[in-house]
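Consider the single chain below, provided in structure tokens and representing the form predicted on its own.
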Amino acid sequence: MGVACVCQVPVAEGKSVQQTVDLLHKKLEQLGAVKQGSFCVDCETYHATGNVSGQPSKLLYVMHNSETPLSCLALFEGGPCLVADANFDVLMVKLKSHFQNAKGHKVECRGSRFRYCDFLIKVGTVTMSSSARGISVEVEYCPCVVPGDCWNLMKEFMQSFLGTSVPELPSVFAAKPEGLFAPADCVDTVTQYLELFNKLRKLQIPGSNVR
């Protein structure tokens, strides 16, 4: 796994979510990118029960990424993060007296994967309760695991099909210590998806119905 950047892409003016996704696919294909299957990232939210009186309930996010099918990630609100095997969902059912599933809060991101030279690009539609909330784009530069060594190259590539929607260096990378070998990993990627999901939970955009 290389360095991956996840960002939100605004819906094009006068277009629906699906039409904007189709436009992004067309731009990638014009660059020479080749479609290579599909991907899915999902997130279930749990409320911690039985906490100290007067303290706000901490949230636990359990996430899956089709790129790491044998693993599941559990991220506590504000940290830490646990990487577990795929059977962690079964454990959460057994822990229902400690963690309550927040019904109706499941968020999914599904879409197509593209390969262009050393880049892997994933364009997805983020849905919640069968309603499209936004569009995500993940760009991964596969040969490198140190964000600072390849960010300028990634930014230049993203500009070729995202234009002015290119994001700044993700905060998860900016927080890594300088001068130390702190490679990017799967936790960095799902953390970016979680930030995007939490942002889109609060939004309702035009043309959002999934057909």
The other form holds:
Amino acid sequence: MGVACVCQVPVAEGKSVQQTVDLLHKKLEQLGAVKQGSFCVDCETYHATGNVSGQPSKLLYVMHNSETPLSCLALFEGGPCLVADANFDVLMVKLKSHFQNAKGHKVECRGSRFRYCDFLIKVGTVTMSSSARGISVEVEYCPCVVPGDCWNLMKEFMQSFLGTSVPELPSVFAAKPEGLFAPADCVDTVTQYLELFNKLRKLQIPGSNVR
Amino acid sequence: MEAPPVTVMPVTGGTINMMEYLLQGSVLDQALDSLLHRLRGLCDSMEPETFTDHELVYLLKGQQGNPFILRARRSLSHPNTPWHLRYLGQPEVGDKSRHALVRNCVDVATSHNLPEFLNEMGFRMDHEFVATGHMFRKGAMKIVVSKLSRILVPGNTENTERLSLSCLVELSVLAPAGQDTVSEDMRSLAEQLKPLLHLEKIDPSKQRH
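Given the form predicted on its own, state the structure of the form predicted together with its partner chain.
Time for the whole complex; same chain goes first.
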């Protein structure tokens, strides 16, 4: 596990989501990256029932990342993140009278995984209720665990295939004191996916350009 | 770095419901050594495992019905191991001739911020205690002999006071639903521990005030 950055890539002008994803794959292959399987990150939303009316109900997100298939991450936005094993999903079923699953809010990000030297690149299509809402790109620099030390290198690498869509330092790292390292449990990566999913959820128009 | 398999995670339906089959009893401290000696002879492995655990019991009060109970347990002797979160369902009412208490059980291993996370979910800690003792195994059966202590100052596990001069003994098996032959093996082990220890089916709902 290294330092990972998740960003959104806008759909190319006049092209569909799938075509943009194919373009990115082509660029990566031209660079010399090798396709290595697929990945999936998904997110279920639960909201607490039984709250005093008038108070907004707290949202609990339960996420899975195929990089850590035996784990399940449960988090409150801006709150604590629990790393648990796969049985946590069974526990949420038992808790269904206290935490309702907002089934229409399930978000999934699926796509291909590429390996380029020390980088791991994952290009995914974010779907919500079977409609494609956007494209995500996760770039992980595996040998380093201190975000501040490798951010410039990651940015330069991302520029080589993302062009102008290169993001700023993710807020999960900006918020950490200088020199603190990214833990090996995917919490920071998954938090970034959650931010991306929530951003895409708020967009009225789905990913493809409508002119 | 090979890609891990991408699996479709089934959340409802397809997951196996695990059941806990339980028999409980107690022995006075004076009889503890004889019990440990007998268990060493009857059970697998040369030396039993010792443990010192801190358990916190959390309640979530809903709009109606009984509060939802979750048990969070951590090891004080191995502080880096994950926390253990456990849900125990209502005992199955059914076959009166069934020898053990049967209830649905969900066990989850979690990271160390479990208490903070449970508070965020709305759970409130009802009580906590420290359990220390020995654990034996015989096939799929687990026998736990524990001394329970009350925690005098919340959160301080150093300062404790024994709840009683007895040790709690629990014989349990975790098995998928429907495997009733399990309780036969439990009954035969329980027979071999008599008259030193009487293990019986104790319904927890009858204990509540």
